[in-house]
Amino acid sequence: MNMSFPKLRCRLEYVCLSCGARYGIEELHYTCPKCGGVFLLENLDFDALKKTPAQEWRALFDSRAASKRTALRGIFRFYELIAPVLEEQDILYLGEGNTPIVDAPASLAALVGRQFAFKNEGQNPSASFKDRGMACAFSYLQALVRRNKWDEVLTVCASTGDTSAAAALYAAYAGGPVKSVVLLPHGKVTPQQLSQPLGSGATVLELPGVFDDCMKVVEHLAETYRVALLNSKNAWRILGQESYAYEVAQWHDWDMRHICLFVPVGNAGNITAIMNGFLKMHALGIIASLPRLFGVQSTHADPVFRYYEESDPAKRRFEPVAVTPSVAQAAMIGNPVSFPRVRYLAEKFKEIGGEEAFQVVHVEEQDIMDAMLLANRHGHISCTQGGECLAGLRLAVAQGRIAKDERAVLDATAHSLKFSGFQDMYFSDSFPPAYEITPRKEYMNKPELVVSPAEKQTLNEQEFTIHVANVIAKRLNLQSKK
């Protein structure tokens, strides 16, 4: 299929939620510039997409869901949804999007109560989630970059891992004058994640302390010095994210009763763009209704749970958290920069779909390695934000918070293999106290050796395999043919 390029475009605007004040996208902007706040990006002329109704929209995008148009086979289907804006050849694709709703085995589903699926976002290019928000933020930079002709652009993000993998990837792709530098936590980053912005050829600086000294860290050189911020403060990310949503609704053939979404809060940009996506489809009929959303967090760095447990709107008040080591390393963040987007858009959510629309967990270290480990040994790939996920699931299901009639989508961030060293610090029992984790035998595994080295050498060739086979016979109880 060689499907044209989109030929509408509109007007976006960066709109402060704090006070409201408005700014043009002909330049960078992450912080409003007279208060601070974080930003949205609206589209100005939103009400003319309302013009198509709702039926065409649905079936545009199922319809570029087979295109070979490079603009058009990532995020970009939903091209009118995210950025229409953007320039054809400005627009950067890795393969990013489109990743896959794997439902549970049966015998997983009965273990956990309700019918559920994981959205394997570890099978992004980079392995994790954020590669939707760089392809976004990325060809928006491509595209100022091809208009004020610049020479040289420095991209600067803080991680957990993730992000600066995506952000790394993407910045050697683009090329020419982008550039990029990532701060990490100096000893807080698995060593798959930190050799992906090595392997990429990125600037990597590592900080001693956490996840939100780094951010603060990268605020005050994007506010300070010319440098592109990559972060979820970047509201070009967050148009990127949406896609998530988008992908679930068209899943679903556009049908959101009955489904509920668990999402890591993290620093909250993925659920802010979730929710702002489903709002869009809602506001053109797209969708009729909107699913439930459930944000997830670790009771080590918990401070959105904290927020909503306070029943009384009235009687809230955010408050940053101390965090302390969690395995969900991309959620062990105690000052998520996107919270005054979650407090406005659940607001909206809740307007729509009424209180129970939007929620949020808490669970424990254990029940998230537990759960992770529980999902891949029933042939997931899951992460530990994925396992979060599962945890958050488990335990709104004790709650009675799921009617039996819903289905469940898991956001797995990340593929597995980014947290292999903490699945072998569970079955070597070796987690520092600090991480509260006590492995469960039937969940520890390790490898076996069959025949000591000293063995081998008094066998020959036949020998050994016939004695191998023997001693692994006898420790399967295999059965002879005879």
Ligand code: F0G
Contents of the next structure:
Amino acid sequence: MNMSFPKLRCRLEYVCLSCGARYGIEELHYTCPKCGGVFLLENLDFDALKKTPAQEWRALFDSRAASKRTALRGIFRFYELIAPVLEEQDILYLGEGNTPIVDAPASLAALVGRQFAFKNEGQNPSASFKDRGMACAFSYLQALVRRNKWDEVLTVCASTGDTSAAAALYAAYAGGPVKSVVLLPHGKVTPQQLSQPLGSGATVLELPGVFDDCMKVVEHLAETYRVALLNSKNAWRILGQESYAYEVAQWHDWDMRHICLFVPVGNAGNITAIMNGFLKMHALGIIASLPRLFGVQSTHADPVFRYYEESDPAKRRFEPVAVTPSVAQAAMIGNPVSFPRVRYLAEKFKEIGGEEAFQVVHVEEQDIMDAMLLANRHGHISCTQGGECLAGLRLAVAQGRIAKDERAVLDATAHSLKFSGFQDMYFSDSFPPAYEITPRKEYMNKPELVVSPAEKQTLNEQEFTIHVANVIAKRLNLQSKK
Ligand code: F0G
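Please give the corresponding structure for the form predicted in complex with the ligand, as opposed to the form predicted alone shown earlier.
Below is the whole assembly, all chains and molecules, this chain first.
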């Protein structure tokens, strides 16, 4: 199907969540110049979207799923809800979005006690959900470059590994004046994640410390120098990541009754975007009710959990925490920059969906690893953060928080292969004590060398094949056909 690119253009504005100041989008802003607060981008013409009946929006988004127009293939299938200021020529599409929602096989659902599915964000081009936000942020950047005729744009980000992989990939694709610099905590991103910005040709800088240290440095750089910040402080990233919510709703035929979502929380950009996406769809009547949303954190990095643990809203105080090693390393963040956004949107979410509509749980490192291995032994491709979601679901079920007829959608935010080192540590029982993980025998696995190299040397090619086959047949206790 060859669809035309949408004609609708709206006016967007940055709104500071702390002081309410508003700024035009002609300039890149990350934090409020007046008070340092974080922004959301608001569509000033949002009410005009309400004139289109919800049924028409649903039909339009459904029909675009078959479009061959690349600008409408990915997250911009939901163009009008995301950034209806962009021109088709500025849109970058690398195959992001439209990720599969894969049901747990019956045997796994029975073990967990509820129907559930993983949404495989690892099937995005740089193998994590970050590509959604980068597609939007870089498309906007391309528009700025074109309009201002900039001859160099240095993009910078701090990262636990996935933001940098995505930023470097999109910068490499955009090319021309767009260059990528990433700042990583030395030794705290996995070798696979590190290989990604290196392979894309980014300038990779490391510092001793954790993600929170890197974040402070790039914030200082963004305030002081002419660089484009690509962390989720950049509100264009949030807009792109809203597409996760749109896809979950679309996949369930826009019916959110009996659906709950589990989302790992690190810097809290993702959960912000997901809430915002559902709230927008609800405001337009595209969905009649909100799903329930569970944020999940490790007990080793749980500032958002601690905030909501206090049941009296008047007594809640946000305190950053010092993180300790976590296998959900990509979410190992003690001072999430998007926390003010979470607080703001969770209020709205609860106003519409009720007190139970937004919750945060925290889970043990042991349970994260065990849940990931359990899922992957049932055919999933979950990363440790996806394991965190499954551990969160299991805990919520055990605590009686999930109704029998609820279906959970778990965010496997990255591909399992990015975190295979943690699986290696589990299988070889070599976790440093700080992780507090003891492998369970039933999940361990290792390769077996069936014939030694010395043995191989004594045999010719045919003898070797027969010998190895015999050894394997014995090892597997195979029954002869005769
Ligand atoms: N899962 C993965 C795989 C991540 O890479 C991240 C964040 C999260 C979950 C948490 O999402 O920060 O939006 O709450 N990674 C960032 C990075 C911090 O630098 O790649 P969040």
